[in-house]
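As structure tokens, one chain now follows by itself in the form predicted alone.
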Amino acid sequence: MTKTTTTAPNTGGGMWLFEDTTSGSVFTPERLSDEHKLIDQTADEFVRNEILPSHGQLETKDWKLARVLVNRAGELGLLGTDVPEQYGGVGLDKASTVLVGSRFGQSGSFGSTFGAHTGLAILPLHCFGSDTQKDKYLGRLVSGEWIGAYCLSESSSGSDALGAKTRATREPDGSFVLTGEKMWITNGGFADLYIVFAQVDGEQFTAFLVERNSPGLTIGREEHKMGLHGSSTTPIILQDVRVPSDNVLHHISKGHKVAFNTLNYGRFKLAVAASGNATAAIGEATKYAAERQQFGQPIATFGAIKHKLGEMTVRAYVVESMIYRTTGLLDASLKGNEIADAGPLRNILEELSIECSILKVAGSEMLHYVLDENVQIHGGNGFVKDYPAERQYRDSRVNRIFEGTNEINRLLIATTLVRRALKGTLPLISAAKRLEDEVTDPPTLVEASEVPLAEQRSTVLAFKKTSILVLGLSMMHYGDKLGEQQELLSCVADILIDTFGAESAVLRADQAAIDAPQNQLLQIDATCVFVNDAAGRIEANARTALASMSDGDSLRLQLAALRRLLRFSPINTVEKRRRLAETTVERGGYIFR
């Protein structure tokens, strides 16, 4: 049967891979009001109406254009979800912000204009920003009436941000003199406000609020970029740039913390976007495998296209099922707080920062699969500029460098966990001594059920139980430098990555049954080819992790055990991909949405 409670999933970051959590716990996209749906049309309409039609005209650096459309945003509140009333937002949840976000991302140019200006320069300013700076500068930014910009990457400083070498010189009237260069700006040819990143004094790396007028701040060139060309990219240089000492945001020192949980919000609104990107472009590879002929007859009725498009589908479906559970533990952690009150916003990020970090690798390569399999389907005319397929194409390969590079994200995920685990905060110690004693007893044997979904909830646990087994290993085995041994963690992170993924799916599937019963029996399919075909990843991960570390008899006594985790028959997901395929053409799209 299917279990539903009202009991709230704990928040903790990284708790779901100890815990069960129960089916009807988890948000998921059915379970958005009316009011989140009118949020949603607006925000698409919008941007059918007015950004995509505007790719062209963008992409020849129309500035001005940008300007105008991120102030018609404003205008229709699309800029303001996070932000509070008194400051010209609209204080909504993190629901209404994940949707909009989600429409905006069907535009890569636009949509990193958008992303860059909420989430990478309003978003600070609100969680960080006092009274006085909010009191400037917010309600400006959320109108449309000023952009704002992001300035922490340098040319010898991108996944390393703390090593950034912009100076800020202490002044005797407590001013700051900021020089040095920022590079690879979003927004960064036409913001009115930057957020720059320094170190005072050459080492209390310190977060500053400052104008484009200010003397001594100089744009560069736009920079010639493979792909999301009607987005402005620019080095900000600054060469004694004198910032008054009201203009620091947050405190001296502390610009990691406005750095880092900028960057968590970032990571998950990246993901976000490239949800949006990827069911726009299901639809276009649908409509377009449906009317192209071959042989006489629609590709969309070939089983290779039919594979390619239940694919999609399927990843499509697992990142937005991450998305909107992650969007729950938000919204659920700030319940009955003031919007105002920015610290319980800042402590969430935070906390939840494996999941944005395994949202951003996840949503960012589902993209690059989407895309590039819509290039295919599309055939010769996906290799030119008549059809998106080819400029969509370009424009996402920057996601997985975007916001911390992928293979960063990955080591975060495995030593965020890692560290939280030796302060005693996940149990994942615990957790491995009790799984070193399940392995070692006989086995039982599990009765097969009828229930839907039974044998992906049990071997859902197996890739828990995978997890720990191997996380607890590494941690016996190499001590204080695990850090190092970045293939290793890399192995754990994609295994963390497609537990959180599955699970989720599940979760979200199980609910269907009575949140939307007309899709649960696709939903099912989709998860059913998830979880079959994330084991043989899993499996795999742990077996070069496990080889990494062991040898001999150890080796076989830890793939004996791991043979014991991750028992599963395969299914035959070439009947599910076909289904879901099939109904993806009959309904002219992404069928979850």
Contents of the next structure:
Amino acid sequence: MTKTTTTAPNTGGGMWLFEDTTSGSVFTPERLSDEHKLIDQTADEFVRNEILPSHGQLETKDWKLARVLVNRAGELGLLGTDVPEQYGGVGLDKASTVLVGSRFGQSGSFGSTFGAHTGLAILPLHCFGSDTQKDKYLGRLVSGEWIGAYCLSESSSGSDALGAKTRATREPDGSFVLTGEKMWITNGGFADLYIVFAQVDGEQFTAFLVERNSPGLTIGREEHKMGLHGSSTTPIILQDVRVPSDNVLHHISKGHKVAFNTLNYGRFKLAVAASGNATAAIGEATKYAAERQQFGQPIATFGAIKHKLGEMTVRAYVVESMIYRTTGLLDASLKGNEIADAGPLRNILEELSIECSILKVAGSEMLHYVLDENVQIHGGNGFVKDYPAERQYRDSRVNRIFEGTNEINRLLIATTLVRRALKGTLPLISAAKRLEDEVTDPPTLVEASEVPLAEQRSTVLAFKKTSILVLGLSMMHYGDKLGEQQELLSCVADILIDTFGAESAVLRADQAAIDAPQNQLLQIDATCVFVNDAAGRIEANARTALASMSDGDSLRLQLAALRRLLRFSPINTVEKRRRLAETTVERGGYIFR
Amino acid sequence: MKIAVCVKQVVTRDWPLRINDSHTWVDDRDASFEMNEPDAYALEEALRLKEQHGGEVVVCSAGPPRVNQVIREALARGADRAIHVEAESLASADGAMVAEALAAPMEEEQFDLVLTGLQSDDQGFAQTGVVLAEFLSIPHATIIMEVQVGAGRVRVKRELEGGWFQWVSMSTPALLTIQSGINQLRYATLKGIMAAKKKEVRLVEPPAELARRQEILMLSVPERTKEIRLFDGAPAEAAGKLVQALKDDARVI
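Please give the corresponding structure for the form predicted together with its partner chain, as opposed to the form predicted alone shown earlier.
The next block holds the full complex; its first chain is the one shown before.
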């Protein structure tokens, strides 16, 4: 796995906004090794041969079958890609984990079973468990003998996770007694080990490992959901459940560390699954559009359909580029560390929380767009259950809700950046001051360049400056009350998401000159379309943000500064989307993997 | 028991086929490749025989450097080591040329059993195995459904036409061409994939005088034609004629 970890300057944790990321330094799917490709093949074959044909049966709530499938995945090593070998894992890099997670994303229901088991049970145990706890539980989870579940939400605390009411009362012998009710627990109906969050002494938020057969633990009835009918979602009711002191995960009162780091990784993995789901759906949409005849020709030959296939490809490409770039940052920072030492992983997950939230929002919304257009391309057939398009559309809706709603994640993106700026770990304030001078200096003429992507590079730079301008003004205007301005913060988050996406796409397309020359022109097409459209969105968001803070002459001055930054002329995106769509149809599916 | 499995790399089944400009082969410049399907069953059979009787499974392949992909895959699935006869000229070689390229390094190895797929998914001549047996001067049997190994002999079930089978007993060393679907393919486990990195792949140059014996003059896509035949007579009589025509003319039932 040598190619994964090109030593790059660490531009994670939001630093990419202030520093130029050098071309050639980011990880992309084009840099996957031969072993990565075989891992991808095993995961893909397993999901297509074993999981997808089982969907109907899983939707009858056949949890025995779900257990068998988890077990089989365990036999192949798919549950423990990044778990140390001493616990039955394979001890590989995050890139391998991303490949596997992406393939499981093809199945909404089993994907969530798999995601909760690996991301919400195995990961926190690996990251925060004591050696004794790992010896006892990790091997069983990695082999698939045991299934894990994560119990954070309650009926009155979803986004406000730390407001959980479940109590843990200390007993004289050091053990704890847990009482409360957890809601919307994925794998709730058949898990063997539950990670339960509760307040010790009413205020110390703490994570516990609770075995299924603990007296007092009961499983509520299955929820009737909009989608994901083949995954178990139940309440978990705890009535005086005694938990030994050895089963405190991490430390008392440090439950928020466990919860938030797990969520960071969960958000990243959600985007990974969304990416796999979207690329598979693009394949289905393409095949349908190529076969479905109307007016005597395949609908894929019509411009209105080409627009959809082209745009689906563009958005999937950009999210994929962000995912692999972030994967590279993860692997680079973990390189040289013993995989058994989970400390560096905890640190990097905390550091990359901004990127994880960006990916969660961008990934789930990209998937929503792709699956919506997939239904639309299928026409009437998209609205009936004979084709997977209908189920996928319902299954994907919850992606914008769980692992932190997209609203919460947008706020986190912006407020984390502000907090790091105030702490001095991100140079936002100095960058905003520099920018103030720059926009009042007389303009310099920029020469047009013939180098591919040169214009997109400078547009991305303008995106970054726009982010800094709006963020800087917001901080000045609202000071420590900025946190209350949710609409403004959401605008800022949208600008940042588009900026990170645009830059990741440019960097990947640029590297393709060496890594995938046969695909580079298409990558450039996708990148140019995205950057072009992102410019319009960023401008609109910036205007909304500025007009919410200023008026009169100061607003006019700010808008003039914005116009100076965001000078761009539209490109012919119609032609580029057509080319992307036609190649997609020619190759029978998503073209960048 | 020392078992060789010959594998070929072919263009992926769902790759949209296009004929190249000279109309002599498919345009595979941007294609993705995979292991020839019958060869995958041959490999699985070899791995099962090794599990029952012990020994070693050696993957043998002749082709350009890109063939390494399927060799690695075979090693990841459980083969012990590999021989790769490497030359760019082997990219679209005919069966005899492949057999000749493989024969010399394979002869040195003194295999007890050589398994190949019944035929390749791309050219479909079903010749490589048979010609290779001649080069190695060992007996062969084709379209094998089941393999039973005894002392110095194998007993194999061949598929004939019309649902008939034939059991053949032959001395080893021998070469068998394996039919698709005779066993359940295993997945390459992640541990297997990582272990394969350390397994030996011996690169061998092909014989100097190696040349193709066949030349593909032209490839063309079948032209679609429509033909409608009406069967007259009473319904039962017309239906009888239809069934007969489907059997004899269309040969679909």
